[in-house]
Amino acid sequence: MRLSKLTAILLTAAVLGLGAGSVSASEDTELKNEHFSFEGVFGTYDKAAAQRGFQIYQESCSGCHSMSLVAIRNLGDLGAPFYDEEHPNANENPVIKAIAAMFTVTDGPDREGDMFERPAKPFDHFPSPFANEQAARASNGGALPPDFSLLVRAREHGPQYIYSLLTSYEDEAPEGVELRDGMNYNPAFKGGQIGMSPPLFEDLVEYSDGTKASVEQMAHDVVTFMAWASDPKMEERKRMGWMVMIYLFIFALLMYGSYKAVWRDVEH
């Protein structure tokens, strides 16, 4: 009996290591049950719409987020949005090594002890919008742009949060609400009043899958690929959750055929 309770003990934990990185709903805001393909113990990252996501992050989210923890490389990684079997290794996949060269970085000091800058490569980082948190937060009112590496892992229920929050802004605030100078409303953002101006609005990208790109399906993808950015490895840790709960699951079965064996005839 104690080794059945401590299997199943092992085996709960198990599964509940499946979901690692979900989070309770939010307590101050009402949020939209949205769906995504990642969400549960059997979830994986849809990738056309993490690649549409990236899209989204570069032409409208990456002048004001940085996203720090992100090497350009990590998006060719298996499991990544631009996986690509035929180049396994990222730093010689021809679609990272095209987005590499889109961005210069800044590298030093030279042999005269001067910094300079020089076309990214696939294992250099996104580099960030902004000089330093100073610059960040004059050019944003005061308010730090949260880094997109982090964002759903640091909020509460992240995905239906900042699905919510992309899709809820208003263009007038109910009556009785009196709006900050420089603020929008929006009810998904706790207090109501939100100093990020709406960043989604309908065919504000053309997807080259031709996919409609309404508010609502930029929203989708984006937070899409938010998710890899902050858990890339995710798909793998379930995986192997898996392997753990068939290696227990067995291990259960060989223990219980010993003690069977070597109980039965033992007289009680």
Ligand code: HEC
The other form holds:
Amino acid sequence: MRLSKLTAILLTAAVLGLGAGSVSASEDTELKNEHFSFEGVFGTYDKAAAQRGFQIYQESCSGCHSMSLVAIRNLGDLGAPFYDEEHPNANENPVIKAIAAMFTVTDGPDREGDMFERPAKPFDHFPSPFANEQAARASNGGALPPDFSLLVRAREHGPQYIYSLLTSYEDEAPEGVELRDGMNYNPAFKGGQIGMSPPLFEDLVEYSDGTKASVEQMAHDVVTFMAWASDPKMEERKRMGWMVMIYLFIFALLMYGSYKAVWRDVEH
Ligand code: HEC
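What about the form predicted in complex with heme C (HEC), after the form predicted on its own?
What follows is the whole complex; the chain from before opens it.
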């Protein structure tokens, strides 16, 4: 009897402890309740979606949004979109090398004190599209495209919010809403007006795995990628959480067994 109580307590603790980090369904009516593979206690990143999402980031978003905390080699780490069991060291992963080769970074200063450009290496961080905040604002009508590194975690209901933002643009603002110059109507954005023009449109990219590039699909994929970028250690953390719970459970059984053994001959 006591044992089953103990089991129940441990299991409840496991579910509460591991579930705490997952996203609960949004109650905000403006957010779409899109489901993602990485939600919940057992959730992991859908690697195919994250790879497609990287393509979207690279071909569209990276023109305005930086992702400065992420190194190119991180894409090949355990739990990352391009992790390869045959090349667990991301620096040796041919896909990572090929991705690095697509970027140019500014390095230096050299002996003359000048900065110079060179092809990126896996250890480099993703280069930013603008030299500084002022340049970013000047190119975007005064609005600042936020860095992607932690964005999913920085916004409430991050995955659902960003998915909704990307799929809720409307060509015309409803009557009574006066759009400011250069603004776009998007009911998912606070205030309904956003400085970013719709970044996704049907068939914006051609997916190499044959997936149809609808706006919803691309939004889902890029959010999966951004969620990974915001929390690259999530899978490791969940796995560790379960190991600890299983360890504690076995430990509790052993403790119970020894308690029984010690008190076996004692008269009550
Ligand atoms: C032409 C430049 C440009 C491109 C390309 C672009 N964005 Fe943006 N983005 C912006 C700007 C500017 C803002 C800030 C808007 C504002 O504050 O009004 C922004 C804001 C955002 C936000 C933040 C909203 C918030 O809550 O602050 C998200 C999320 C976002 N963009 C996602 C994306 C994604 C995903 C892509 C690629 C599919 C993308 N953007 C492509 C310019 C761009």
